[in-house]
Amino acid sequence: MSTATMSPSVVPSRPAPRPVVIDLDSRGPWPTLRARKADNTTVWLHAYQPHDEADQWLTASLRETDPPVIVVIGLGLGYVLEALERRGSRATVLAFEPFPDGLPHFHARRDWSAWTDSGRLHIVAGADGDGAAAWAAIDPEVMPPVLVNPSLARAFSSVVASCRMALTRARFGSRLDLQTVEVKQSMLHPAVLTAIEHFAAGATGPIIEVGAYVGGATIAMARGVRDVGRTTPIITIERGGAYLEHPQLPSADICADLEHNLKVRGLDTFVHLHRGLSTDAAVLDLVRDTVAAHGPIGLLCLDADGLVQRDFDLYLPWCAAGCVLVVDDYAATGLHEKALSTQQGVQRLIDAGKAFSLGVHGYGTWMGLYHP
């Protein structure tokens, strides 16, 4: 848990992506949007039976709940709004539409004035669109679920990540800004928490977290899993104790605070908390059994004592190829020894050709992909 001041993210340079071409496909029983990618492959942004897809999507993501505000990434032709109508929902929708060329087709398909005139629908155009005004107009009391168009989630993960970051930026200065004292539950940068939520939403195997403190990253991971309607196991390992001297988030009972922070958000059922160390035989047995039942680890987050080599040795043999690795305190002012051991463990992995670096982000969190 770093207390460093904010530093710019360091990311590998990449060429600017070619634009995605959007057009309307009316050949099936229901119109859909067709996206032609830079490699000339085609992705349909709705299923052949889009109403059924939207109903199943909402049932999996919302379950029996009816939140007052919903964030949708990938509005498409609006079938998700009609699914909300069929559920009798009165939710206000903040939609981030990464492909603005599809919006004229959205407006042409039917009359949406009942949504727009009542203020129940706010649309932010573009993956990097400015949603601050729309967020301020809605001003939700609690963080709404973030529902991602299934086709976007499968074919345009980086675009979805950009929309999630646009949502995080829209919250800056609001009562749900993760940097405010009233909301803050983590020493991780908001951009890192957003990335963790995104990675958790896309994880195809179990999620393992070593060192949760009072649960900022745990909340993000549980939200990501909940909002895609999956049952991805999350195992959080936290030794607990007290940290009354913490400069920003003091705790007299770390595990109790962690459990409370999950429960008040309705996320406690998504997390299996092990009170102890990453080396405990009980947690190693638990992870082994979980991997046997659900497949190899898809996301591994380390934010404990800086001994990342120890935890790499323990948990990497259970990680999938392409498993996302998130390691905090790679760079941290005032924590030189912890940062040094973290850097050494990460660099050994990279030098061995077993990890591809995604850069150092936020206050000093390294991210990478595992390649056994």
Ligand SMILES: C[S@@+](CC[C@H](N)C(=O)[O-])C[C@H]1O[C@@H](n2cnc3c(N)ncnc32)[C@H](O)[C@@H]1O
Given for the second form:
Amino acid sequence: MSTATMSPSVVPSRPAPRPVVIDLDSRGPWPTLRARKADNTTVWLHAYQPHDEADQWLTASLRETDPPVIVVIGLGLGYVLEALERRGSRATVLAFEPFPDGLPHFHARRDWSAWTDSGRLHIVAGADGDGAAAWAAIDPEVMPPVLVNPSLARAFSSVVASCRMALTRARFGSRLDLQTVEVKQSMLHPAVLTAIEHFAAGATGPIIEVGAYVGGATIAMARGVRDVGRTTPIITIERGGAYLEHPQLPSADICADLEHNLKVRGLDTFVHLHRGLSTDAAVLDLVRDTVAAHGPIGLLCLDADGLVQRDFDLYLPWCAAGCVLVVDDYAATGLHEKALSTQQGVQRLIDAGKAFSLGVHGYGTWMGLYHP
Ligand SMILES: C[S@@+](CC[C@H](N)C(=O)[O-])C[C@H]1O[C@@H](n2cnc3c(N)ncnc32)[C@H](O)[C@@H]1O
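Since the structure above is the form predicted on its own, I would like to see how the form predicted in complex with this ligand looks, so please show that one next.
Full complex below, order starting with the chain above.
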């Protein structure tokens, strides 16, 4: 056939190469999964001694707790389920497996029928898998911890972020839907809260928040830190007062509501609340001492009065290269004073070559990476 008669739509094309190829590696004492990336680097999804790794992972993430439901991102060959068995846990597991090519190896490694037949294991395949049916079947009363396979967290952060977003979507319409005000306790969009939880989980230095209100973003940060099993300090700065006119989230005592919201979720011990302004000498001393002890800031979240430049001037000198910046009120409907000053502060930073923009998300929250 001459090419002249061939319509472009029928030209046979090779399938696009898969960005990650998964196969089984049985050379060590225990089988593991191997992920080969498009750049030809290889990542093993379990450690050489995967049972020890899974035990340590659960000890760090769950501590002494025994939650009835657990979300796992990165099921791999299922060593984490055996670690739960060894702990005597009866938890139901909702597993997001971003690499479905590993699932046949998971099923072949041992008999999981005690898990699957009793409805204690639900698997969502693919980084953007639809977990709504599984979530609805479990219907947890309180938000379960989200445990991320350590190798996945290190090597595939964006894949983990996709799974977190899939989890947020799976919750839509349920009693833990992050779109409902009672659950999110925040003025921020659910996708932004999910991103904040993800960034907090990955933060290697202290987390500083200015403007917590009743704790929506603070809850997300504290969950991220708790579930990854780190002790990353979180300092949240809130001037307090009352906001009775707020249409969805009125508060007669902002700091009291913030403390209450953290306490009922068991997250209060992860957060140091400074009741006052971001300019207070006491909190500047606290942040300076925290940075001296734990290293530079890894996540800076500004959602206060729009005077972003003031808080950039105060806190950016303590931020690490690559620190995640989350700045709300970048965009707003209508001409909004806060948005103008926020855009100016952010733009100045970008123009100076000191920030890489990750874009504007949700209801108008800018995110970026700091490059001093
Ligand atoms: C938009 S709300 C924060 C919303 C919150 N991030 C959330 O997830 O819903 C702004 C908060 O910043 C606080 N605030 C304003 N200026 C401040 C400042 N200079 N220092 C500390 N807190 C401030 C206000 O009291 C208010 O609670």
